[in-house]
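First, one chain by itself in structure tokens, the form predicted alone.
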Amino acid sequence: MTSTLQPRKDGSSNLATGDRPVSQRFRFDLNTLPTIAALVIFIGMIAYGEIAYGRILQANTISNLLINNAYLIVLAVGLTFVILTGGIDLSVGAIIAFSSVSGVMLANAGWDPYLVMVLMVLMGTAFGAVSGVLVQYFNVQPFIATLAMMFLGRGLASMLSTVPERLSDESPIRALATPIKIIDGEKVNDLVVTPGVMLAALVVLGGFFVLHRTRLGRTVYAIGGSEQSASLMGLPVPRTKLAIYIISGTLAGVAGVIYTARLGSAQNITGIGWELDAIAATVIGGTLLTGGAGFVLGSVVGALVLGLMNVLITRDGGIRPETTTIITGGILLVFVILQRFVIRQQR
């Protein structure tokens, strides 16, 4: 007499985790392998820094790491949405340049600073919407569409100003960079955050919720797995692909607000290469370039790996700052090879 496994009322299988086929369990482990590797590298860098230079595991170092990389974390969250579908967004650095230059100029012209911050975010939204329309409705490759928007944003920023534009010291926009002491440590060893860091944390939590708890997030993963299959399943593919570029552009505008508040000035050359840093952080954090697998929290770890690498190079003093690019490229190459291994094992 044979027995069959009946599905549960919630639609899930009644197979226990230990009773699942080995291939399914191994596939889950493979999907999380790059993220775990990024976390191990981050912990290893902390351990190495503490042994070699000391004073890494202390509150002020953590504070500076978060404050200095809050904008990169926000960019990485936006790129996670795009890369999960197998796309790319090269316009985010130029969006920051255009939104920051125009925002500072509007604020100095007497515009309401809170309205200016909203407009800076909406500028990013507009760029993202154009990119999404080009990709989805004009069948332009994401690389070409966002590259065009990158040149457009950079050109508009240069038309506005070719010299640094300084934000007024009394501007409320600077309030986003106001230090907030969380832990009062000895001497200068305080745990400090800023409203900009809190805003970045909210973006991370929001991105995590959308990707893992909403239909939009499930559709993003489905498109990355197979866009054709997602369409056959009746999922809103066109609307979702448009939405992810809007999300990426909007978060680039948010990152522009955070960075402008911290620096207090803007320039047309701001953000050059930041799109590559955000892509690197996302890939190091475990998001597959082919799409379909990745995590927002992994992208945050990737951004912190890049930020901590800069801290260690600065502490060393004997390593040229230009070496950062070489090291970043080496780490990225390792993770791309690791991703190829994951994809090959899944197939």
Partner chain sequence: MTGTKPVQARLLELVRNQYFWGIVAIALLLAINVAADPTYLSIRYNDANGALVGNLIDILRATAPILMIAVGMCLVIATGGIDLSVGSVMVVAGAVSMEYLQNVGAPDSVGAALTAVAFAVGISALLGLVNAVLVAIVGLQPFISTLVIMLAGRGLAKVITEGQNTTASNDGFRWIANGYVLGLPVVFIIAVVIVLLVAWIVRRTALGLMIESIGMDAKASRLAGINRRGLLFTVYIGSGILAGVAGIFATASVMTVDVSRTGYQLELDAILAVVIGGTSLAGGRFAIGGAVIGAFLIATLDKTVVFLGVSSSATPAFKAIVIVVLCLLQSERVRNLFRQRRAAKASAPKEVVSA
Second form
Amino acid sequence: MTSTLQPRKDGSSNLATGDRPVSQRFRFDLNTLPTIAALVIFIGMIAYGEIAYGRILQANTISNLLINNAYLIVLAVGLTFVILTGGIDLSVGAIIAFSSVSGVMLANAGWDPYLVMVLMVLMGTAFGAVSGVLVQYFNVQPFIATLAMMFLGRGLASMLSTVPERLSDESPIRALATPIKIIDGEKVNDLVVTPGVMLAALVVLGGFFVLHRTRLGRTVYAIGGSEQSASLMGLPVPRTKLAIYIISGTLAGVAGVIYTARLGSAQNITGIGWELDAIAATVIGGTLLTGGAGFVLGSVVGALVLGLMNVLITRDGGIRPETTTIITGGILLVFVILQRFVIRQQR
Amino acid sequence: MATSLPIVEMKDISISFPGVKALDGVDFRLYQGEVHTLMGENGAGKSTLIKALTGVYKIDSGQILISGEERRLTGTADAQAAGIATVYQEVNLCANLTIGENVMLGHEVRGPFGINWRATYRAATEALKGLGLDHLDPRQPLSSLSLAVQQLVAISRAMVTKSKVLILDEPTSSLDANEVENLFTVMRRLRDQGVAILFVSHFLDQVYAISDRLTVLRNGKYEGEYLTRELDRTALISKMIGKDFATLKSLGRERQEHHGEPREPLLTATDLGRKGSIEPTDVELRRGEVLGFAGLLGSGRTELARLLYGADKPDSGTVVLRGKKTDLSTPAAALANRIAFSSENRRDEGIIRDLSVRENLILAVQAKRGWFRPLGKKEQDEIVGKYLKELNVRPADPERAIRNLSGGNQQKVLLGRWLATKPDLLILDEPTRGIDVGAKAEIQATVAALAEEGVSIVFISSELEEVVRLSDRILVLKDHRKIAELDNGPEITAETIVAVIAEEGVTEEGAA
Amino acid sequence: MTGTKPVQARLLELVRNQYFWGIVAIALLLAINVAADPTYLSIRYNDANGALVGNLIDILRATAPILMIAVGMCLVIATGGIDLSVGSVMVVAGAVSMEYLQNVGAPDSVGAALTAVAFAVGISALLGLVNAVLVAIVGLQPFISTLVIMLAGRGLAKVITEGQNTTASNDGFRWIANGYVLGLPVVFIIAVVIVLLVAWIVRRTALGLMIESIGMDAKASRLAGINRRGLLFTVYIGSGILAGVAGIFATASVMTVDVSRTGYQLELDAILAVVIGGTSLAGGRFAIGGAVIGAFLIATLDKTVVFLGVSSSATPAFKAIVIVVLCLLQSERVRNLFRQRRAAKASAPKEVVSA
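What's the form predicted together with its partner chain like, now that we've got the form predicted alone?
Once more the chain from above appears, this time first in line as the rest of the complex follows.
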């Protein structure tokens, strides 16, 4: 036998991975890092605004911020569900257009205003359901399915009317936008909320509850982590994917109600590009576009960051309003690069 | 043990896929309180059998009885409801969630305000404790754990669902010795609690350390069921490879010694390694030499080959090619240095399914030239015509989509793709797996002819006799490292290599 | 078996072809228009400027910009990516050229027109480069990378024009969109030439094969030695340049850039054209011819809606119907349904026993 056997005698191995307590802590913090960063930036923006322009950290500014962005907060909550699973919903802006135009027209035609509000929400549900069925049962990519619903919503709204439809002054729908003073401050400096804001707060709490306290919510996170694993763990993946598009559509309907009540009118061009605002808010708030990580409360902060940015730009006067979208794009880029960094660290 | 009715009984199971009979009349029995290992080489049908049992594949014929009752399983959730849980090699948990969430996912404790997290985590802690994992904090993220511990977490998840049958599909392939020992402790504990465990592993030492009983499959057929203590290693390997001991010995005699004189070295790799896949290894390769990599699946044979091509980035070692230190960290770089690599994973890493035979064939040559220097129609026809003819591809229709060819012909097209780049070094990882006998012989003949022309070849195969027949030297790998380097000669047979693999690491009386 | 079978098979192949349904849809739309106005298809010759005039010519003119971005989008999608920024790149290109022409103030200078075109194309290529860097080097998802450029691009256009809708006059530049050669609109001729050029480059070199290869199977392509990064740069920069040309077309026709409307949401039309043309959003096999048909279909749809007196803002609803129908035709579930029905019909007598 001419074989030259050279067995290695030492049984050592460099394959051990083992537990790494230090990086453990680090990684855990990294998961919440983007959301914390959004919060820090939000606080920083408030501080900067207060120092540079004044009258930011006061009751009426904060009240207006909430009232003006209540609809965006609701949309961002819906998008959070979808993006957590790794999907996308482009239809929300158009759903608002359709549900608010048709809602106002029905109300003006003498329908019961409360029924109209319910119908407005249900229209959103219907759009979401169609998207969900296309995605889940006909294997259409979320981008295309929700793009179709976006076109459909916008087109139908335009068929109904192309001019602003005004809600009559005494319509009970407007009640959603009635200011309720919580703290009566000096002059106009009151802390004010509207039922619309309260509704948005309720949606946020509800979203938080569903995501963190129900099995549906846990399945949403599991799908985002790995759809295949979720299936192999025996979780109801198809049902859940359908549900998240329905939730997103429904919340778009709710946002439509809130927005219509505040503005008192509706138009077919309402809500153009809002799906992008909502996606931006969600991403800025720390939800990974690839799914699996993120928080509803983060999306709220993201929406408020965008809202506050507009306030600051208006206050500054020196920043030209046309740069708004550049700044939004820039903020978005910073956050996704931050997330990219987080993902790299986790690998 | 094993006196009562089997908890799982699979009778005469057959499953076919287009063109392949994956399982052909296989029987399998699993009793409560035993560890039962499923053995077999690649393509023997192990994973198909497991997928049949977990409801992922529908069986064409046969019967599955669970606790004596016939069941038609339609999916993972269904199998789970029947008390069958599976832990896969690539742990199927959600890395974005905490340990406790993963353990309890879908089984969270609910109260009047939705999920009661305190109670849920308490239940998770209980489940972990049941496996002796008291030291884990269920509130930590899963990603903070090593793969080994994640596997244990996946097992605790299976226990939360009160599973009576636990399937462990190659759980040890990327674990080190200590981790394997921890896993075995858990497995023994569960076995003593009456859980039936179906275990799949390619590591013989582990199989002998843990299992009570073995079922061997080969080429989708049932080979036999044995008590582990009654079947020695060499006999087991013979059963898996399908040659009895005498045949095993006689094989390889026919190999002619075609290169006596020493030749100049083409490639010298020093300490080439990558954490988690292959320990730092030296490889030397001479011009016109066929170097065989022998070892069972998961031994590191594929991993080493991938490092030589830059398919994976090495994290240690240097490569000297034609006397010059060369960076081979990407496939494009390797290809430019006239190295070609045919992956063992023909479907995912070899052919591009939707492209035609012609496109698949010229792809690497074209990539080497860059897209702006296209091969002319005439050049393409020349290359395609040459290799379709030389390699006897059937049907010889270059415009047909490659996915419509048989496995053997797909493999020949791939071989043509690499030969067209005129490589000095050709690395072939399992070029003959899953293809018919005729195509296999043709590919072997091509390899021998290439070496004659001066091409150096790294040849990897699960079939040892094939390695022995073709190689000038054989590098034997086991447990992610090189354990021996053999100069081939009339004395070397498949059996020699089996003995080297079986004996290595066994301290007392080696078998055979 | 019989002589009819090959014919049937050929018919079946035709019906399966994605172009087929696109062409059917275009024919259907034209038929509707003819029904509304029998003279719809008529084309007459205008002696004054040597131009053909008619509804069909209008459709050709409207197709040109969509054609440009659809072809670019087609290549991006084939790599498994998406380019949401093309609409914004259009407006930036338009803004740069208008701003330049307004300031240079040479209404007859061909040189000025050429310089304006060069500037527009240059900045578009630059924006495409940024997309490529974000996708290929930073490793961001194409969706989000190009979304950032989409948002920032429109802002950039507004900054360039200081928020105004800038108007300029230059005969040469204007001729690009409004001139006629051999009776046909110059803009359409340029578009066709560019499409043919792109198609020629893609199919005559190995570019198309490489793009399809990385879009189908990135892993196997890498092992075959294909340089994915270089291809992504080529494709995203190419898409940027084509969007820039579309921007020139869109602004030259009215010699005004409308910073909030030029190119707005045209990326969606482009994606739609590509999907109608049978290229899957998942990447892989692409059909430039299909994208061309898609672009024609969208332009025809736009014009038809206006011609029928429906508000143009309602057009999206019709597009939605087109998307849903085509997606359903593509879906496995629906195809299986048809197949089963056909199979059931074919084997009905035998099935009686087993059923």
